[in-house]
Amino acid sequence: MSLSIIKAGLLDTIQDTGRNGYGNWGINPGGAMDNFATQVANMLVGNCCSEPVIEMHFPAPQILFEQNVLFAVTGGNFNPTLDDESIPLWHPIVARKNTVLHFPKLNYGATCYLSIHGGFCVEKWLNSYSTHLKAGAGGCEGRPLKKGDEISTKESSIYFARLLEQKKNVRVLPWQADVRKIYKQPHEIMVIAGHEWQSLQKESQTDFLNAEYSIHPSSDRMGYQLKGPSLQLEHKIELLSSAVHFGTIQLIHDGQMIILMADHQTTGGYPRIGHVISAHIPKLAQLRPGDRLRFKIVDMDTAEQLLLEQEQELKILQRACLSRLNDLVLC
């Protein structure tokens, strides 16, 4: 069983939930920009949360399913179609072989995810399937997907064709993930204060909390460069390089900020004035160049509570999806 790329997109890569535990070697976790959407995509098709998916940016690829398949599309809305028939996001969908998945129009969001029941047969590097572009490892030969690539998928004991009506090429299964709470107020990003927050001038602290910032066009998987009021430190400080993480907000020399994203370096020497809370990384990951955002500082207890609620929702969703899939298969 396999699928093939009949037209490549802007940046299509194999990703999973990340390559953790190798920061002391200078190897960042990488992984999907939106780990929440990645996990939900896998849950909808009955996979383990850490199975690899295809992460897509717009313009996205055209993909030929060479076998009957159960799949899901989550994350940003690129108006997906199957053989020119519109299909919804956040649903499990059965497709007949030789159908083509296409993403013709950007509606909203920055990254979109495709999961397949059983998962993809791709290379594992340092305990992760994620593509590490700089190292040229993991995923599909450590590179973006290109036209003509064929990606094998794991064999399934489920005969998906029986779930399709005669002469129908697609069936949307009647349940979905409700993600409205996770992505609500998409332009408000909560942060906790960083080590150098108190080193900012009071006026700059006020600007940070009250101003609107736009995402610069040169932003990518390494970092989102922000454009807004110039922030200033009370006094010039010299910092040793120290560990940084996905969501760390650094203040650079010109007074602007960079938010480190999935492919960030493992250490940095710029002042760390804040950290995006883990529960808001999915919202942040779906913002595009040109989008605007505001920051709101919260305490650690609030950040931990929001993350705990998000993780509990994922567990509930996973149990519900497995139950519905088992009922469907046993019918």
Given for the second form:
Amino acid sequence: MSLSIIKAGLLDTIQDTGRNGYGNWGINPGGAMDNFATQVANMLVGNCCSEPVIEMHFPAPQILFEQNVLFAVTGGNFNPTLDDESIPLWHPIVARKNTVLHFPKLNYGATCYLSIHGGFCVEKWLNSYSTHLKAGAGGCEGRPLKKGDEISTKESSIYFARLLEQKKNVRVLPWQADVRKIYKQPHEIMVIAGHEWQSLQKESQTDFLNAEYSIHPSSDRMGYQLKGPSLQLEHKIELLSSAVHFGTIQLIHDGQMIILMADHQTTGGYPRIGHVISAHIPKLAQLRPGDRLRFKIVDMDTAEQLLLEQEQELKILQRACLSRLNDLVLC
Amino acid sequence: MNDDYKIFPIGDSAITLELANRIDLQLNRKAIAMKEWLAGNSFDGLQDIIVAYSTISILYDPLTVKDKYAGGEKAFDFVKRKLTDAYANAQVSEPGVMGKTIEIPVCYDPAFGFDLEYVAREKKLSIKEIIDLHVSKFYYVYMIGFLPGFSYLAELDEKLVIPRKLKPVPVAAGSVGIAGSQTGMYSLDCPGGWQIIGRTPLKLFDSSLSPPALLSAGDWVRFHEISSEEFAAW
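Taking the form predicted on its own as the starting point, write out the structure of the form predicted together with the partner chain.
First the chain shown before, then all remaining chains and molecules of the complex.
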């Protein structure tokens, strides 16, 4: 075994970049809320980007490493410690066996990711390791991690103990992924207009673009409910159910909005005000209940361009991570 | 421009072609035929194709599409063209060629169908009349959606048309519901707003099977009544 859960967190699940291709069985892609942090977590430890990671919310679990590991923590900052010693996010870190990873205090962010070099040996269902809670499949028996769970990692050829100084239990490797560009202006969320945007009353369009909305406490992996000025349509619209997507902003019956998140249902029949652009999903995924946000409408060109820039950042990071790790292991 | 359909983005990595905003067997068959055409004329970056009542949606990876095909244009424009090609080329097959017919046993005991009495009162029907009307028709499976394995069937006899509840209540897996002109089956335990009139002992969704959902869009369903004893022994 490679790690065990000493104490479970609020909602700890195995996730990867998602399960595509099964919408016609009503199965959504699921996957990590913050796909960017997930991919960077894997890169930092030399994994392929699609390896499963542990997604954690606050309060997060306590985890015992049962063997020497190379790991990384990315995403939300819950002030991680290893054997009570503070450790940084977005760094590769070597830990000696029998050390305990703990997240004592919420600093910022909503979802935090743990990756381990080699990747976790967990259950694959329909081509993905992501935990599908409703179907009860994928990840760890299709359920959140609980106390006593043991998860093994794939064999690694790297002898990690060599990287640790004698009598030291931890070594933070001296490079960090610079992700400021991706998470800058965390409260400004860009969207493209939805099909029913034009059906909103003019005042409601103005409210949507100018007012501040906050994330309702009942938000979860399925969707973020928003609190703020209620929006009205010019006239009532009855829509048949059709496909919806991660980031779709639906107008529900009381004039409030829900943003569909990773575990959204596959189809829905509410008016679509807008769709959060893919490049801003990581920022959105890091907003917590009570956090505020503002919307800005952009065109498809901008949305695609920003995603392309994000992908270029990822590629640069991946190359840099691999070359640094190779230098370290080979020397 | 084309008056036969609308195309619009549902994000920067998904696009919908809407044939109409109504339940129509021929339009659903057209959407299924388009899905089949796209499966045979696939492209790198295509992640999923979702058929709903009279719509078809493509989920795609804009980065792959842009890299492989789009050159200077938007990934959206490339995928949009794929959809219009699918519309132009997909042929609807003859009735009877598509889908399988599945018999679904349903126990209409009010212990399972906890809204039967409400429906009877509202529609001024006896419970027996409701059951007779419900089992009298073949239903077409328009789509699987909302939940893993949840089936949307239509169309109900108009004597049974009733609005959904304003507030969802807990509903058990296997529950058979009606709402508007639709009937459907809850594949998993979940909150639901349809009027529940019975329950099937069949497992509608099983993650260990392939395919995991008992029904697919394009299938036909016929319900038949079973007793509580038969349900228990199923």
